[in-house]
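The data below hold one chain only, encoded as structure tokens and taken in the form predicted alone.
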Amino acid sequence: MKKHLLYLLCPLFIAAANAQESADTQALRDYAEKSGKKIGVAVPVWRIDVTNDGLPETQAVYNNFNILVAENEMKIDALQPNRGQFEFYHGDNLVNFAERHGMTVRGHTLCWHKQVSGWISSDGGQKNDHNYSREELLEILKDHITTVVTHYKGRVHEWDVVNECLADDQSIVRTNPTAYALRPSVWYTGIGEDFIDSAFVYAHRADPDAKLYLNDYGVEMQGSAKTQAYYNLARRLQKSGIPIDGVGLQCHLTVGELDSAKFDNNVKRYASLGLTCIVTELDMSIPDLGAADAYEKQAAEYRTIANVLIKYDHCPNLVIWGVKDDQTWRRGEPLLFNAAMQAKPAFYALYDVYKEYAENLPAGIESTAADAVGELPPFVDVYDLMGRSVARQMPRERIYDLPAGLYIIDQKKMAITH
């Protein structure tokens, strides 16, 4: 395994470990950015401290990740614990600290069957046990996305708007095979259906810019019910005219579960729907830790994972769900860091992989978005590489702000990075 010296543990860098190899001063952000790509974190707000720039915890993330998401102070019992009554101060912190450090943010999550007030829902999501009617439950959807987005406006880029609609069970792909199956929830009990439609709507009202996402977990591999079903809600969506700019794979995975060819597979065909697929809650549980080879297979799965996404343009995001591995939902130490906040063989694996794309971009791909605009025409239409529009007549000074990825413009291919 290659070491190299990381932004971790001190103001600038550690050491490697073997001092006589040569140092490489980048951070894994820097790779990714360079790849046209972002790499994000899910930070556990209440265990590290955004407001501190100075502990280890902190510098590993502004370091080394490009993304910022928060475990759970933007879920609707942490945003509006009681009705009319909304409390942003932790999610304002977050937001403060990625914009300190030059990092986007995700929003998770708009409408989840978990984490409900209580007065919307007694038993956390899953039941409509105050009785409200079909129009009531339209009407604080339609309120709780309204505010939050409206109040994130312009500085969180993404939301998972809805996460987590699909049942467990979707056997009914057996004989429908363009079928799909919700979970019970307050929201589809109590709305039907058409809860999720609305849920994109509102808050592509409230911020049209926000890319919009589904999110749902066991839906990584091709060839699951499971899914399928997913492929085929999304693709309802979109047939419809729904604002859902993409789909997110959590990936909560357990080494030896990786099948690298139906994740393939199952990421790809996302394009074809003009869809962006992402991967937005990776953690890889180790479920032998007294394995002699136990942390190097988890480092291979971590790999070709990263190695799936890095190859597709319509893949921009991978995000890791939690900083290290005495801070995680999850047994099986799954993320990068140990409890030491020292870098694991999966964090080496995922930095090879961005480093290597990095420094063999294909010849014409420029690294950075740097050029000046000079004598140019004021209007550009940028297309992905797929040929797909992307924007049309877009003021050529504003290519900038593009989301990091890779486009068409001027008929020249271009790689955009913040």
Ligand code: G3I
Given for the second form:
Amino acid sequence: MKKHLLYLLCPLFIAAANAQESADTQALRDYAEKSGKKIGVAVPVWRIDVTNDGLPETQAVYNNFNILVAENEMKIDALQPNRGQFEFYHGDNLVNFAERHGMTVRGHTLCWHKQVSGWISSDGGQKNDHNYSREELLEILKDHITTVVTHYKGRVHEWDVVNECLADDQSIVRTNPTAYALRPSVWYTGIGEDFIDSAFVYAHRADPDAKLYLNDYGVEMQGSAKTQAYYNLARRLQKSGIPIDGVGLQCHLTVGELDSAKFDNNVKRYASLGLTCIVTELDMSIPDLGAADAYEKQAAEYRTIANVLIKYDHCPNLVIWGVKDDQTWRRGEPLLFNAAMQAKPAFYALYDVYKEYAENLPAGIESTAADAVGELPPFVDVYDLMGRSVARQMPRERIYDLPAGLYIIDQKKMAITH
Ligand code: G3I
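Moving on from the form predicted alone, kindly provide the form predicted in complex with the ligand as a structure.
What follows is the entire complex, opening with the chain shown before.
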């Protein structure tokens, strides 16, 4: 009987399988890094003590993932609860944990219509009920973003700058294919559409090296109006010269919703804009936990998503929105680990995808071999796969200090692994 099918029947088997998998095979993150990819999780820092490397949760995180995001502790209400009072304790603990374990951090999120401090908006970000002027709100936004991004400069390598700024109703697209409709929020109502542009500019000025993302949900499958609206907004920002590096597809899905072709077609087209396209908050709820093959179906759809992303150079990240099923914001056991921290079939599905890819790297991708250093010029220019400069005239031996990933070095695509 397939290993995964035993999952439902024999918990002892799972314990042995976990021990077996983790004992004598490389971890998920090793295969992701060999593939030049990042695979990560959102960590509920207020529920998982990231200062304690001995917990089953923290060990599973640093053994299997190479990118992290704070589920709540880097949002506006957590970082600046009162005007001018910044609280970095929990965020710093997460960043310290990541650095201890050779992981990178995504910052989530600099500008949103939820979890906004009461002194900015009494209802958490929907209304400008303090009646701030445009100038006052721009100053508040600029001060928050500049202070936070400066604090984490060089330690948080990418940010969800603006989160969920699109309205859910994008019927406007049916009559105007290049249009989009923004969601009412304290920012949009008080400043106007250019709150988005300003947020990106403030973040870029604070840390020019950080990768800056737009992030939203319901924008995963080509064909939906909101998906088209999202593409339209990203294109408008990019064409306006706003320093946007990519888009995040949150992927809060339910098993049975995923259309592989529509997802693939949507993801693929961001490359033509010169934007990266990443999955930022993947969770996959099971509608009927009693169904005989519930966990297998969930695993199959996790596999589908990973198989789409791994094909594309412009899709470097896959982040799961939570560690274990009893600590998720959703019903339906949507994550990779169950409440007992046992890896589910969905975990093994991702593991198989990254292992298969890493062990069969497509032609043209070479792993960096230390012995090659001696044969080439001592200094090297490094570019990302979108052709953007990462480093100029870097001492060649320093290329191993680059974050794991795919680069163009000596005019060749190279995977830096750690
Ligand atoms: O901090 C308090 C804690 O002191 C208290 O003991 C506890 C129990 O009442 O509540 C805690 O606050 C909760 C917070 O999560 C945890 O820090 C809030 O009530 C709860 O509303 C909040 O939910 C978060 C939600 O965003 C808020 O909109 C979820 O954990 C978080 O997973 C979710 O994440 C969002 C992304 O940021 C954006 N994309 C959608 C995604 C799901 O909504």
